[in-house]
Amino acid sequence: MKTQDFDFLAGLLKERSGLMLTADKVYLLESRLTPLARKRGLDTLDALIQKLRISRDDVLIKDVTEAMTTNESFFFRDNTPFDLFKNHVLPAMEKARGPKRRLRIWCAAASTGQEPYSLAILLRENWAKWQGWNIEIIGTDICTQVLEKAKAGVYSQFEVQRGLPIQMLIKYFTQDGDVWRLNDEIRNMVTYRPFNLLSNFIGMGSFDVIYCRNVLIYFDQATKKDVLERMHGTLAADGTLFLGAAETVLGITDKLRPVRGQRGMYVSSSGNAEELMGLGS
């Protein structure tokens, strides 16, 4: 690929997506590209650039953009932020919601689904508790085709094997064929929308519990400051944010703080979280 076709095609995706491509994806570009153009009726990867460039077709644009975001989602990834929210941020939130029993939680860039519904089989777990609740659990994410997905709640045997345990599959999955559905009990908790996370917030509401995992990796220093200050500003005072284990707000920004001890959990630096959480500060 020329210089230039890739610098225009980093650019592009950048300022679409905030992702940042090095100079070492090229092939990257390439692997998920060409079967676009090919889909497209274009002979090659030259053509498609080609046609970009002279139309600006916002229908290609949004497929190449979702053409090159990752989506590699699966239930219960990493554990340790769904016993967090287990153990300490749902008693917390107990309390602390109990006089207007009302639960927002946002899943950005929830791709397929598995995040949302992984929290939502939690709450589900001790229903009695929420009985009478207003529980929203919003899943948003760039790519519109894996949103379609997300919301009809049906996995390959594949899917349902990484980290969702056995009791949960029986209890929350029909078995359809060689495919697993989800119940809509749990499949009608979550709500799903398109979402870019370099658009503004305003309208999203304010959430008590934010998951952001693995996302701000493909993203430049400047981009990651403006989307965490930004949903510091939809963070409840005493919410939670998670992010994925190879992220950090330290040296990005001072509006959140992590939480001593607990890997990816972050807070509001001028809030009160860990105390009603039961965590050191």
Second form
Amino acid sequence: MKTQDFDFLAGLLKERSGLMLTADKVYLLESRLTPLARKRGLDTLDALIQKLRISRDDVLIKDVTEAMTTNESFFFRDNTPFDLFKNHVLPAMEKARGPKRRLRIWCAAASTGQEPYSLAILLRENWAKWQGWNIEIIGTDICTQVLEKAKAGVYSQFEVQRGLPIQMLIKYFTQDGDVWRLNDEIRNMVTYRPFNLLSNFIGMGSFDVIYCRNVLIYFDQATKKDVLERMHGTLAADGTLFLGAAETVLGITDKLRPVRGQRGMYVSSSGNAEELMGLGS
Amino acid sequence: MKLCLVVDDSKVIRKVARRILEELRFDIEEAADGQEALDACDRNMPDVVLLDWNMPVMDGLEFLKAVRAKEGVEQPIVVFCTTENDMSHIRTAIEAGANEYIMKPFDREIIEAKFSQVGLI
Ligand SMILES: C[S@@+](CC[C@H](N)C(=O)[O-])C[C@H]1O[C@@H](n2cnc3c(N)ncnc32)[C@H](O)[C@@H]1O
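Structure of the form predicted together with its partner chain (previous: the form predicted alone):
Now the full complex is given, and it begins with the chain already shown.
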């Protein structure tokens, strides 16, 4: 691929989704976009690039952007963020939101739904406690294709074995030939919609818990800072933010800080979330 | 290091499981059917048993029931690992005291995920 073509595509992707592509990722462009070019009746990736250059075809740009996302996810990924949710976040929120009985949770890079559904399952496990509560779990992602799969709630045998305890498979899934369907009681707890983290958060409202895991790794430092600071703006003062295992706020923004000793868990620097959760520093 | 007893009538499967589990830092013993596995347990109770279902002599479910019926021993964690992949088999296994259940084919990631769920890793 010619350097100017690489630069063109990398610039387009950075602008559209924040994705940072370094020159060693040329193979990724080729392997993901060549099939897309063919589907569009174009012979080569070069032809696709030419088309992108001359016509600002929004549908094509969207397809290119989506094709370049990495959507891997699994149930209860890394365990700890879900143990912390169950053992610290939920008890704290039960107290703090008791008067209003309202809880809002945002999975900001929800991909195929395993993360929001893991949270829904944990809530469901203690459902009696949440009777009369208005609980929203919102899953968003830039990629509409993965959201379709998330909404369907249908997973392969391989997918349900990566992280999902067998008791939960028995309780919350129904087998359908080769695949496993999530039962409606869990499926209906999550709402999905397309949302780009680069767009503004006006209208999102305020969240008590945000999961934004394994997406900031694809962004450059300035974009990480921008997204994190705006996320801080939508996070309740006593709310909690979870990032992926390879992500942090340290050295990026001081509006948020890590909870000492708890991997992947962050709170507002000015808030009192740790005290509420019994995770005093 | 924790001891894992790998029970499967296929030598190939035992070898694959052994390789994965050794990488995860387990000591391994092997048995080719439920009876051999029971004998191994009598000699030296493992921390965990990775257990196939269909085997000659004694199948996995019979083995599980026999182990769970033993009194005065430290009970091992039992993880089924079988091609039986329907809900009724899964329920039967869990009701008989299995702790986790792997549907074949499996790979390192699945073993790792399941073993960490039951607190072995
Ligand atoms: C690796 S997945 C993470 C899934 C899940 N959070 C987890 O940790 O398992 C990353 C997701 O981020 C999404 N993504 C990438 N850029 C985005 C953006 N600018 N806005 C919203 N989502 C984005 C991708 O489409 C992809 O589904």
